[in-house]
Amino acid sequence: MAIPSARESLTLAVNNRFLPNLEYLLQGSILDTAVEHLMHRLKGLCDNVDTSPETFHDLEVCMSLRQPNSPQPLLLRVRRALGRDAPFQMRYLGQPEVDMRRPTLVRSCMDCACTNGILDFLSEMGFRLEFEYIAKGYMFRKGRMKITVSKLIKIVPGKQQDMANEPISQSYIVELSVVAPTGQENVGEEMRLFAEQLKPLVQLEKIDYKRLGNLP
């Protein structure tokens, strides 16, 4: 019996919808002065209520590559943990699909772990830096849903490790997301029902970036 190659296995997984390749997303924000109330609400709603939420402190870099036959550049995001040893994470995100019939934004998504030479490799391929920032916050889980509460921090050359006093804004970004295979439309309804339980503390919505001026 022939053993399938890695490429054949990946193609089979995609064609049969075994591979999680769509991200369902709702986003919102909450002022610093109210974030503790949201944290208490999430601790009560999410899994593992007896333990503290997982924390993260990551540097995220967005790299772009101009494509000859497309007005949109190819964007790849690389994230690495600060202060702990962990693989770099590279993520491809497709153009968001805002469908009024769906309760969430949907976009194609692909994640993979990689070595610490990935940024040099992308630069050699012609990718250029678009933007970078530090994200620091908390992550909760409710079944297959992931909820992050993030403070975004400016990058100043030479001070990436000590920027807690220079946030981009006086609020936290709240994201509710699920990465799932194609065809699982019930995901959006699950997320909508969960988001309802966070009102009126935070209003999670599907944000149309095109209407905001093509922000990254």
Contents of the next structure:
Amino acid sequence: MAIPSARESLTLAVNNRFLPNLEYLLQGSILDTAVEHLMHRLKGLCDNVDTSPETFHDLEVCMSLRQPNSPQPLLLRVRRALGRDAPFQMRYLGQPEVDMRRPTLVRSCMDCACTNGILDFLSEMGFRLEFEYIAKGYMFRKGRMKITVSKLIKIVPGKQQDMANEPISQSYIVELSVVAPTGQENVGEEMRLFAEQLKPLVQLEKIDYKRLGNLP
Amino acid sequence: MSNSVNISVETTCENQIREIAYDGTELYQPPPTLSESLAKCAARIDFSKTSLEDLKKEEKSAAAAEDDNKDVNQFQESLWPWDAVRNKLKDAYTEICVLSDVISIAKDKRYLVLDPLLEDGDDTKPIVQVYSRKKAISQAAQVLLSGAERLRNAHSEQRSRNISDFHIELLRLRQNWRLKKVSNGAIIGDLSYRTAGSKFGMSGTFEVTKAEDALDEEGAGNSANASTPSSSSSNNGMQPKASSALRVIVPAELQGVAYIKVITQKDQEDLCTAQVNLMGHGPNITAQVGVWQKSLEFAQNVLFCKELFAQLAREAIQLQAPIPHVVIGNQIRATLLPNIQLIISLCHSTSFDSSQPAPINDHDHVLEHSLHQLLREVHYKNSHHPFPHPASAPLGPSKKRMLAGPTAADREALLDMTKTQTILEQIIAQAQHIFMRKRTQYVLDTLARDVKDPQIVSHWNAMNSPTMSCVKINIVTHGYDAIGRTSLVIHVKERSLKCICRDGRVMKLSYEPQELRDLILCQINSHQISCLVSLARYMAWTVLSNSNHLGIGKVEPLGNASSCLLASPNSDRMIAVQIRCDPQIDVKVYIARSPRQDFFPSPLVPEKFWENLGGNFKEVRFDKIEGKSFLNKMEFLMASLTSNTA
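Given the form predicted alone above, what does the protein look like in the form predicted in complex with its partner chain?
Complete assembly follows, chain above in first position.
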């Protein structure tokens, strides 16, 4: 039995609509004072009421590589869980698809788990540090939807683990995301219906990144 | 003398700059002439306003409006500064003329008459308001009174009927079960395990209705008492005393009582029996909440048993066992060990039979609990998936699979991750282990009972897993514990035993009980000899030799004899001990003395000193020697043979 190579398996998985490579995303924010209400609501709406919400404390680093052919640099995000023994996760996010009919933001997304030496490897390849931040918060799930309520914390360069790092703002960012293979049509509708249930506490909507201005 | 300073007050006299030339000179706007200022002031007079206060208000708003008006005025200036004044005076003159004309016509009383207006005072009299308010309040009072009347009626009815309210019952029902209201007003409930992670196809919906119609039916059916519904409950002694205001209708296939019977059978006789029954688990709230709680619990139990049995049957068909499992009707037969079968059957009785026999006394709680727990574990795994860490990782893969990438797991490791043990395999393993454990206990107990000389003490571990137990066996001779003790540990698994001896030997035994028995007997054998060796040292006897496997005599199925050769402190006596263990422990003791008594010098061997070569060994009637145990007897023997040196 011929064992296919990794590249063949990957293309087979993508073509058979088996590999999840599209991220559907809705984002919103809520003030610190109101986040407790949101947590109670989410606890009631989401799966597994008996286990308390799962906390996470992650450090995300975005590395970029200048490409000779295109003006846009290639961005790769590396995320690690602080205080827990878990492999690093590397993520590639493509440009969002311009489709006004879809209720959510859709962009191509590839996730991969990697060993601890990934940052050194990337910097040897020529990637440079673009930005980094710490995200700390709670995670919920409902079916295949993942809801994160996180606080973004600025990092003083050189002091990633310092607990006195201050948050960027007095609010939490709420994200509702689904990673699914291409060809699944009702993901957006499902997400939109769930987002309706969280109004008016938090308005989850698709953010048009181009309108945000001159962010890199 | 006043130090007064002359202060001159003057206006700034600064004029507005009209234009600044290129060389820096400023052209001022000439100040307005007197006629211009008069014209400006006159234009601001508003002839429609007469009182002083209005004028003051106008001044403030005029200052704000002046900027807007300036533009307008700029255009009008080209006309004539007094134009506005002229127009206002003209309008005022027109109005005065009209007024004088009207007054002169009215004075004539021929064409126009002036009549005084009737004073109508307030538009609404206070009395009308009072009447309207009174009417509104009486309507509100009517609504409240009718509501209070209804409540009072219901309350008195409740007290007289002694039946709790439908709504209170519904509240209690809702506290324990999931209910929802459907569009046509009916209340539907769900008693399945779907929210707990079950994927069973059978639906567990039940309907909740008011019980009045049911009670009325019963009342009508009974010709004796057709009047009050409350007395119908006291008619039949069989019915439960507390009738409630609501009734639950469970689907037909879930009615009745069900349980799963697990029997281990050996050649048509029951070895151990277990019944899986969810009743008696959890707090008993049946007494407080009425009949429906019991019927719902029974229905849920039936559903659980059906799901469990369906899962087991499916697995029994799919699994490939060396002796295939048999599924007949509502019974599954699986082979644990040769001649020993595990029979799992689903017993569902739809008629409530009070004469049903109580569960068999030989109840194996472990198997009952295990089956229940195994299915619940499946449910739990279906609903609780591990969360991804860090948060951007994909939802879904287990922790092991997440590590598979970075740790470079190969195909085999990945395939191993997907293999899980089914419920049937697990319960078979547990049943096999229970059986092995019982058998091992039986062997050890009978050996301990039969063999009295060294005592066999077995300590079973209190903590064990469903598929493995450990027992530590100490073989000691009573009174000689300090001299020597043989210990070994036996791990009892599902189909085999593993024995670890003190000297490091590891032996794997199969499920045959005879093997364990033989092992213990061999250990007893070596225990006796080793204790004898130690005892001899205490008694100052010299151990000349000892051996665990002699290799003499006829071939035995159970190893060989072990032996020991001892010499007294004076070296004038020797003891030889031989122990066999086929089929019981068999001890032979021989003694010899040196110098030999029966040496007579002969022409071939003339010298006397040849008598010092040891004499023949004579057997001792060991069973006649005084002593409680082998070691005790040996001690006495050695003591008696030790002679004082002369």
